[in-house]
Amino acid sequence: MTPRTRRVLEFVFDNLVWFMLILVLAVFSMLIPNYFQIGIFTNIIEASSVLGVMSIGLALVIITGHMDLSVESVAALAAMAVGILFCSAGIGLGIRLSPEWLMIPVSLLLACAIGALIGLANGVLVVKLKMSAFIITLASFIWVRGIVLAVSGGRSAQDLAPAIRWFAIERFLGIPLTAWIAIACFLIFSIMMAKTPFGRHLVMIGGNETATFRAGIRVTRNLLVAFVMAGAIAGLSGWLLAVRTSGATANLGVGLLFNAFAAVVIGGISLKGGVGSLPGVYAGVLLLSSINTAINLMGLPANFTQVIHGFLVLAAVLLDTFKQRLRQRLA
């Protein structure tokens, strides 16, 4: 195999999810009347905002070779905290700050701080005490959701303060600000992963943790930061959830973990760590959102969504295994 052929193959495999996205959009445009229009694509981007942000945090941990199953519950708790404080109906306390715009940074910092604290707890137990990330974050998934149920009592907070809900109403270039937040997050974290020592170190840790440690890189600190960042980003996705739904319910965000996991895997992040990029994850998020939109337009039962997502994840895992074997042969 010539070097040029090898480079072409590697490019195709590294960007396969983008080709899949284009193919899916082309097929749906032919099968579904009026699918190929700006309004539909805007809805796809808007619907992917919460899932996209959550997938970023999950990807940061998976690329290190670890796992964080708590992000869904962390988002729900952050959304519930924002809902209780700044909603005026249901269990909302209706707190108002003056000037009103102060509620935006305060609610945002509150949501991210809640997520960061839980991420710190996960990180300390996993990194410092060398406990299984799967078990620790699964436990966090359960107890954090339990807190949401206990705090809310199964009731909901409604009618979020207009100053915060403004983000879900206003648009720029026809796209809601919530979607722009997700796009900005992908740009910022993509640059961080590709251009900063911290981002490169996370990839190196996922590739070979022992070798990275022997190279003098602070593995423990970087892993701890990755868990804290994953928690804070999950808190941000919870804030977006509260903004988009104008409140919070006890079961808010149920199922997002599996969709985020699907987006990360389909986007090319290897479950063994050390391989993948955030632009690919965004393509995975858009792919899932495109399929969901098509299923809704075709009037198919919602259960079809889970079936298709399941097969996509299975296909992505098989493809990841195939790519790793091919890379070993090309090396």
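We call the rigid core whatever largest set of C-alpha positions still superposes within 1.5 Å between the two forms. Positions refer to the first chain, counted from 1. Note that the structure is a prediction, hence the values are computed from the model and not measured. What changes on going to the form predicted together with its partner chain:
- Once the cores line up, the CA of L23 ends up less than 2 angstroms apart between these two forms.
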The other form holds:
Amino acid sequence: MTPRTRRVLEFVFDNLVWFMLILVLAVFSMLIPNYFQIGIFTNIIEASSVLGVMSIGLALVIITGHMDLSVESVAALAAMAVGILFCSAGIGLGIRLSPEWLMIPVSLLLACAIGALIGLANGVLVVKLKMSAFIITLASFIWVRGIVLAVSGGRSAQDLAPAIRWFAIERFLGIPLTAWIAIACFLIFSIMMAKTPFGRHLVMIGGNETATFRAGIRVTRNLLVAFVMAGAIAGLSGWLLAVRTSGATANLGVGLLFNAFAAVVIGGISLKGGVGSLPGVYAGVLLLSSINTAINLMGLPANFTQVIHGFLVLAAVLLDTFKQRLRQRLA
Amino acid sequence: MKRLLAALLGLLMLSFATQASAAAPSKGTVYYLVPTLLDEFQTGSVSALGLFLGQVGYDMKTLNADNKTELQQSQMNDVIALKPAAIILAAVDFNALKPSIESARAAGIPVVEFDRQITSTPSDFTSVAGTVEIGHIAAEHAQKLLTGKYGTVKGKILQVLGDPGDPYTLDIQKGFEEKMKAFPSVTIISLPALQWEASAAGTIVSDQMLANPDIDLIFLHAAHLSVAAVASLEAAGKKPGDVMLMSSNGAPVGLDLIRKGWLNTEVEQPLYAQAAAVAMFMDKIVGKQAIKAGEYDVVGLKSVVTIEAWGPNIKIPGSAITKENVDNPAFWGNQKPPTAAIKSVE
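If the one shown is the form predicted alone, what is the structure of the form predicted together with its partner chain?
In what comes next, the whole complex appears, and the chain from above leads the way.
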């Protein structure tokens, strides 16, 4: 095999999810009337904003070889906090700040701070006390959703302050600002992962934690920061959830965790850690979102969505194994 | 020290005596097994049942099954061991709870089915809104709205169901589509929002409004789903009235949307009446007395008790809420429980 062929093959392997996305979009455009239009593609990008942002946080932890199952509940709690404070109907307190734009940074900071605090708690227990990330974050997944239920009493907050809601209504280049936030997050975190020592250290930790520690890298601190970041990003996805639905219900975001996992795995992040990139995750998110949209437009039973997602994850894992073997052969 | 101890003991005895004289003797404890507390109807049912059962002399304790069948089965078994005066069950799964109902009744504990009718095995009383009937009422209003627009019943309806595993939404769908069959010029697109999740409903609405911009009416099976639908319509530049909207269950958020002009009709599930009916008949249920068939007035609503193969069954009609009657305090969405105390049926 020539070096050129090898490079081409490696490029294809590394970006397989993007090729899958293009293929899926082309097939749906041929099969479903009304699918091939700007509006639908805009919808796909918009619908993927919450999932996309949540997947970034999850990917940051998974790439280190750890796990964060709490992100869905963290998002729900952040959404509920924003809903209760800044919604004017239902259980919303209808707090208004002057000037009104002040509500944007305040609500954003609140959502991210809630997430960061839970992330910190998770991180301390996992990293400092060496407890299983799976168990600790599973417990957080449960108790945080419990708090959502307790503070809301099962009721909903409705009618989010127009200053915050503006993000869901206003568009730039035809795409809602909520989607731009997700795109910006992917750009920023992709650069961080690829170009900063912190990003590279996270990948190294996932590759071999002991070797990274022996190389003099502060593994504990980096892992702790990854958990805090994952929490804060989950808080941001909760903020987006509240903005998109103009409020919060106690079951808001239920099931997002599994979709985020699917997106991360499909996007090429290895569950063992150390492998993957965030642009791939974004392609995974868009792939899932385009399939959901297709299911909506075809009128297939929604349970079908889960079947398809399940098979997609399975296919992604098989593909990942296949890629690793082929890489070894190429090497 | 001795004086201090004596004073404390005295205070303790005094507080016991005061409590004993203040509390009216309870007729017993009734357990309410609520399927979930994730929506306003369910949380409302806990407070309404607690209030009305208290008025007829019972204490109530609630156990939340968190939408998990196996958890509700264990809860039933635990409660049977406690030998309560009665169990009120809003089943997560109709078939799976059948053996538990049979065990409770075999242990001499009356079982009341609340909101979710189980017909496969007898129980001591059933209080339901009639979910199929909610679908019928919704269909009548859909016909009115489409006639108002076109002069005849025609057009396109997007029906957003709740979770496809929940019989509540499937029954409403059944009732709605049953009545709409008579109008072949109406196209109905039905899509479910998995786990009753609001943002899923919002996504369905935004996708469908693009693929089928000629949708005339959107019917959502819960008020909290219509909040997300309105958010999607608003994001798409729509104003109140541009697309006709209906939803069901009568939650406070639905009533707010009617006031804001987004929602045309909300078909209420008569929560207060459903709960009041249970309280009205509780003495007879606990005393294992016969319940007579016939018409009863339940907080102002004419309701019918029939004796079915699965036991006495009260069906309470849901009502359509529109701009004209939205402020009626009888609707549970206005959160003003009836002021007159519930009285037991003689």
